[in-house]
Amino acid sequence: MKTTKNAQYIGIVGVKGGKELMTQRMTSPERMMAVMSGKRPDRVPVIPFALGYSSQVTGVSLGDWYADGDKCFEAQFASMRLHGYEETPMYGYASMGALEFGGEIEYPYGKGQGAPFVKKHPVNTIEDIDKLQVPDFEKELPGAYKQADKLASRCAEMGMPVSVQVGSTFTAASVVANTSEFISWLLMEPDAAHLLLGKVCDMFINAIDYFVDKYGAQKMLPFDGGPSESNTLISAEMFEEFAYPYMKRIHTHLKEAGVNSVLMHPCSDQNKNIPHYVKLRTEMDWSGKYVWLFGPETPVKAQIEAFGDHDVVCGNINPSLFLTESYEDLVEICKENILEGMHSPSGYMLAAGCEFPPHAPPIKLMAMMDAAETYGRYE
């Protein structure tokens, strides 16, 4: 199969007289543009979630895939020709945030690890809070927002969406804090907690600016969403008091920068939160689409019923299965979460419900692909 730049997929789709039918298939960014813009692709998307998984394809190490924003972008592009799959290059990670304000991650390159972590958080005290100064993005981006600002330009020099992360704030608070302190300050330092959160906050809102001023609001696909404010941590009570305000905000700024779509990823049990997800698309009012991903914990039809009549929701298959399960089980795993969410009012795609793991052999993302060609077909 050639692959180029402007390149047509070409499949096979049967078998007859003992010769292979061929059709000329949708590009991968005509399939996403059809379901972005409410039409029906001729399968459903692809979106693996695979981005340090992307590092096996260029063989680069996982550490210099985090610490060098163009061996991402070309790991992850590889990825993507090799395989076919629509979903395009991103750079983020759960721990972002503590860098960006002056604190120290460790990249992985360690056996079995598998994303940049915290060594040394720049807030361990109340009073460091006072002291944290919020990055401006004017002179010197900020931490890993390099090596995003490089993977960024390379998409937009390709004709691809620039992702980048700016939320959550809730998330990104919880590691430029010592973590356990954070917990604590909700319920016994609430003033503290949303001093912190303010001036995270604060820091997405300039990464917005910047990457909207350099590559066009219109070209952008920010995305927005951790693990931290998901209900195994906290109720939803405490996220509409210490989640939701700052999430409106950055999603207020986003709507008011021309920002047509947003990425979201509700990470890991965020059932009960789900009404404030929607109470944020109706107080905003905004005419833009979210792409839904939550997690495995959430059924594709809660995540329809909530969203489907105006966004894009994603199937969510559990990450560790992909680690687990054996090639053909997890093609029939695909298929179940396909033919609940392919006829979704405003589309759907099939997706991992967090990052496709990044030791995952090759051929369990295969089965993804194999099970949106068999069973995600609408011609």
Second form
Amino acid sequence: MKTTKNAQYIGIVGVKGGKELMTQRMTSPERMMAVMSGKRPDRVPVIPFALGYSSQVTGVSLGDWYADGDKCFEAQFASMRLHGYEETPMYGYASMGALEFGGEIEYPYGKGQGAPFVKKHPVNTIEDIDKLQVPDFEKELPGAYKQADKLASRCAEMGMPVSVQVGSTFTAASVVANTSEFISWLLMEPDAAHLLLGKVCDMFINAIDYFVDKYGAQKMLPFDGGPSESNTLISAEMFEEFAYPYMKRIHTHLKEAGVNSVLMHPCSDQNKNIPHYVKLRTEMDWSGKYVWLFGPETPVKAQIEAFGDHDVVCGNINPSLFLTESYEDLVEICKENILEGMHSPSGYMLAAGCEFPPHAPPIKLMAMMDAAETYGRYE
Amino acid sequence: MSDREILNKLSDRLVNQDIEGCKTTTLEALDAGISAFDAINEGLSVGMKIVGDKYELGELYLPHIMMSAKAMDAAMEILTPILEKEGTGENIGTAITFVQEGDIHEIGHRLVSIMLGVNGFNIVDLGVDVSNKTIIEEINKHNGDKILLAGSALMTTSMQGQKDTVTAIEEQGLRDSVKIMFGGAPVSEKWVKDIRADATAKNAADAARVAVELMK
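Now that we've seen the form predicted on its own, could you pull up the form predicted together with its partner chain?
Everything in the complex follows now, all chains and molecules, and the chain you saw is the first one.
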């Protein structure tokens, strides 16, 4: 699929039809620009976290969507045009890291599969960590970063932010290594765990350097987040010891590179980690903007208390509700979330608390849009 | 040291994730004439239940549980051959545990299998990425037993397969032979009800409690 010039992101309102033009003051990019610069948009933006879902829109398989950065871009771009939401295309998945360090992954072509998954971990023993080579981005992009770069170049070409995965180090380390072994090393072999985390962090630093150098820091909206550091798996104390130092190193590097906004997704239940996320800004003395997209376990009110003074917080609808609830019920659920968050001092967006279910019917996403249009207007 | 003190020590070793200590205390229990069945039932299982409770209370986390599970495995290596000779006594039923087709997230599934095992279930662990065909075959193998099917899914895509599993069991006329529990991050009580399964649970320790209730 080729994207024509007049369908470019900067002119997207042109494809929405006359009625939309009459009732909406802002285009999607204007709406996002307003929120990110601390101004009030016409309505709350919608970031449905619709990744694999968009494969339905262009009719590509989920496997091809992940295996080909161009198809991935085109599907997400078509989906944003179709639904009129504000999320721009991005590339990434929870198991990123394994392929890049020389392991094997499989793309999700089979029944029940929702994202690429690890077939062979590059690290199974502590000795493997010593031998592990940090991917070099200067010669050839490692693993899935090739696809991420294809998508990034399409985004940059159309004036959209470049969203690439630059964390989390902890989650990536938990898939570079055999996950059970890695979890055990946190208690039994902490030095080995730190050695691995350091190498994974080095990879993300290399990724930041590559993408900032190619696209410019101001165009970047990097993505950091993952489920393995959730409090269903590790304690806040373990987070402080094994996740926080590497997160801080990455964010300090982003700051020094001139990146001024980051999309954060503390996945699943990370309520006990919130104080560490709060201190990140203070310790770095950073004046940039975070967009916080917590899992549904974190109330919007708690996010506003922790981050509302500086950052954009996101409503976080439980993704499985998009499979179990009706359109009418979802509009009500979204309405409650919008009313809770829309007056957050530094901005709010309506989102799914993790990836929007890839096989959910389109009407369920329409419920988010309709709720934002009906209950999320600031006029 | 009395038998009770040795069994308490065995439980403590497991709670404290002491793998070597668990091995030596198991041998100590056998030397003292404690049966393998009692060492499991009144020592290791008690310890693992304490671990489960502490996990629910947020006092212990996954790395601790996994180390305790390793300590349990170390003890079971010693006890299993003896147990086979002694017999295991009565159990609550057979739990067929698995991760849904298309899903390879095994940690939660392993914890559920462990917690069901220490609560008296005979465990048939089918592993990850399990097809409905395999599940049906396994139910048929155990037909006549009290069967619990305990499946997990960590993604919305694999969760949707749980509906097909229930349908497949119904189509084979096996629905009355089996109690069905599903768990995993996206699984809710509403979902379980909608797909005509019997129960869900919020974590591995809760799963054991719910499963025991379900089999009554």
